[in-house]
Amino acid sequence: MIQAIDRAARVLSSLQGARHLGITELAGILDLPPSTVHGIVKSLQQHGLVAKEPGGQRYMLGPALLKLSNVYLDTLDVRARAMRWTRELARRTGLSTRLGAELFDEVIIIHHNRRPDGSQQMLETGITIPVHASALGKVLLAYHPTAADELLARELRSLTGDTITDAAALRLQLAQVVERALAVEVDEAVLGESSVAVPVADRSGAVIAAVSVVMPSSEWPPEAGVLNDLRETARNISRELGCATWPPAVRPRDDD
């Protein structure tokens, strides 16, 4: 790893999230001296990546950022070839979607519908979940259990009272998403909201990403024939990235 860039990495980590921090804050996150943090501060800075607040002395992300994330999405040729399917299932179905992908230890939405209902919405695209509370997120551990075995050594951090934070439980769940293809999170990541996910998979058979539709609680569960075109959506992609057969196997450990 190389150290001015990992240094950097985590400059711009401290400042997801809209975080303001000065230097001295910085510093004591990153446990860096306040010298060596504003050099790198100052280095991101001239290149968009970091800004300064007008007449402060704090710093933000910067507009650099955003061009990028827009390169990043355009060349996902997964979200390419999902929108028209993400879009007419949201027509159909009546409700949001999205379109994730694994990032670390969150997914990371790479492409949002909102409700076709007319109401004011906000645009999801970019915004990140924890994987073991988002039915997309289950969906990619359950296919990939090297993954799996990585998060659930760890502590899960709990979002609401219905998050599942328990390994042994988690690691059900996982396993009953693979008989069905299918993952559902009840309230775990936002309270009133609920999701349900399936899979997609790219020409090698392997699951890439995952496609859910998400409700308000007091909906649940989501009838058949939401499953159905969930279900469609996610085979017709699939089918367009070259993959043979759906729902797709699940991805041998790396050591096996």
Second form
2 protein chains.
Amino acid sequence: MIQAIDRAARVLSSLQGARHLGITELAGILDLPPSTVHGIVKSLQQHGLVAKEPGGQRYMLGPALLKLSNVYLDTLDVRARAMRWTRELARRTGLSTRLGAELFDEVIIIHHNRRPDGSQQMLETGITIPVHASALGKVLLAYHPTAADELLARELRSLTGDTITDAAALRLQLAQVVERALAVEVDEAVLGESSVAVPVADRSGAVIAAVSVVMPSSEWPPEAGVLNDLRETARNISRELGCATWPPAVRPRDDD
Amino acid sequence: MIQAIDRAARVLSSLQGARHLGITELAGILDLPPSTVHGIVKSLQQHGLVAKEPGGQRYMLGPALLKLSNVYLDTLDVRARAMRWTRELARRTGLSTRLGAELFDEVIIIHHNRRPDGSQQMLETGITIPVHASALGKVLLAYHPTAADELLARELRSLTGDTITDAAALRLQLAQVVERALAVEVDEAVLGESSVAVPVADRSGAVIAAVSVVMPSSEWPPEAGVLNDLRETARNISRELGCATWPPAVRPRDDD
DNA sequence: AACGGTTCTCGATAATGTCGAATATGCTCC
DNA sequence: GGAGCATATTCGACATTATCGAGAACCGTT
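Here we have the form predicted on its own; I need the corresponding form predicted in complex with a further copy of the same chain.
Below is the whole assembly, all chains and molecules, this chain first.
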């Protein structure tokens, strides 16, 4: 791990948390001398990864990230394939759908279909949710035991009163997830919101993403038809990616 | 400029262009030994900025970029303020609107409102357009002479037959842009598409973004009402940002 | 099963980033 | 409007740190 790059990434990460930071503040967070931080920030700035906030003398994330991220989304084969299937899923179920991938101890939403009732809803692509508090996350963890082990070794943060924070309880759920190829979550991330997720696998049979439908907890549990549509969607996407058999198999423990 | 960070940024940039690259390919592009590139890529990977493509042994951009970019958009004050005004602008004019900011020699779209006729249109947030081939870009250049000087010193790439590639011609247009506080573009970026843009300034009076309406070239020129609505929109956004007078003044040459 | 082309590991070298002190800049309070 | 303070920024000597070549391991292919 190259030190300078590690530090640069930490700078981006800090700015991700705090939005606007001065050199001194950053130096405080990273526990480095201000002059060192200044050099890093200036290097990032030259590439547009960081920008000076208009007016002030603090720094913020830069516009180059938006361009990179846009290309990232375009690069994702799963996403391109999944889009038409999830749109259809949203139409059939009348619910909003998400496609999520693992990002350390979070799930990042790489595609979002709004529920088709025409109500005003924010676009969720790009937001992240702790893995342990989402159906998407439970699916990804269940099929990636190494990540699960790592996560369960740490303290689990509670988001609502119903977030599962007990390692043993979560591990039990993960086992069930694999059995049913389906994970659920009720009020665990956001009060009043619940979801069901299923795995998406690629040619190699590895689970690389998960699809979910989100519904108001008042409509819980979902009808059997919804679950079937959801499973069918995941199977179709996986098939398009060249996956031979669905549901997929759990990836071996040390495979990374 | 820290070498390691510069190289890391170049790696990201290369992956932005090529989508998928192996270590050797990257090494070729950057003209570095493969082992050096490997170290850089591995460091980026640890932070999720780069990821191994599923299946293959090549690398691609990573999911962390999506999260960073999402925060970047949230951080942008202009964008938050502009959104309601551009939505209204789209409604009144029946056209799609864009909010753009400068990213080196390109304009990056930081917000996009689809035209409200209900037709299927792709979301343009995050795409980039060469500054010299867009109305948005001409506005940004006109108010940022240092950037204009730099750009005009180089060769201008042609996107359509109508792209302005002559430095003198462009410089003349930029002068007019400041006079009218308005830039136009007809078929210069995409055939059949034309746009008009106006500047958005912040508290300090500096132009930090531009708003535009985009229309089919068949509807060109826009009615006077559209131009008024556009100007009004930019003035409203600028006022919300604490800008005292609109149209804004050109930023002095060496001010960066 | 053997080959060619990869990615990846390791360690010595010297190039490189680091960090303290000094300077410049900009904000705040009087 | 001016003085004072806090912050950003520059600079250069030093030693930590990244670099790069050689070789091992790996993968896909013939």
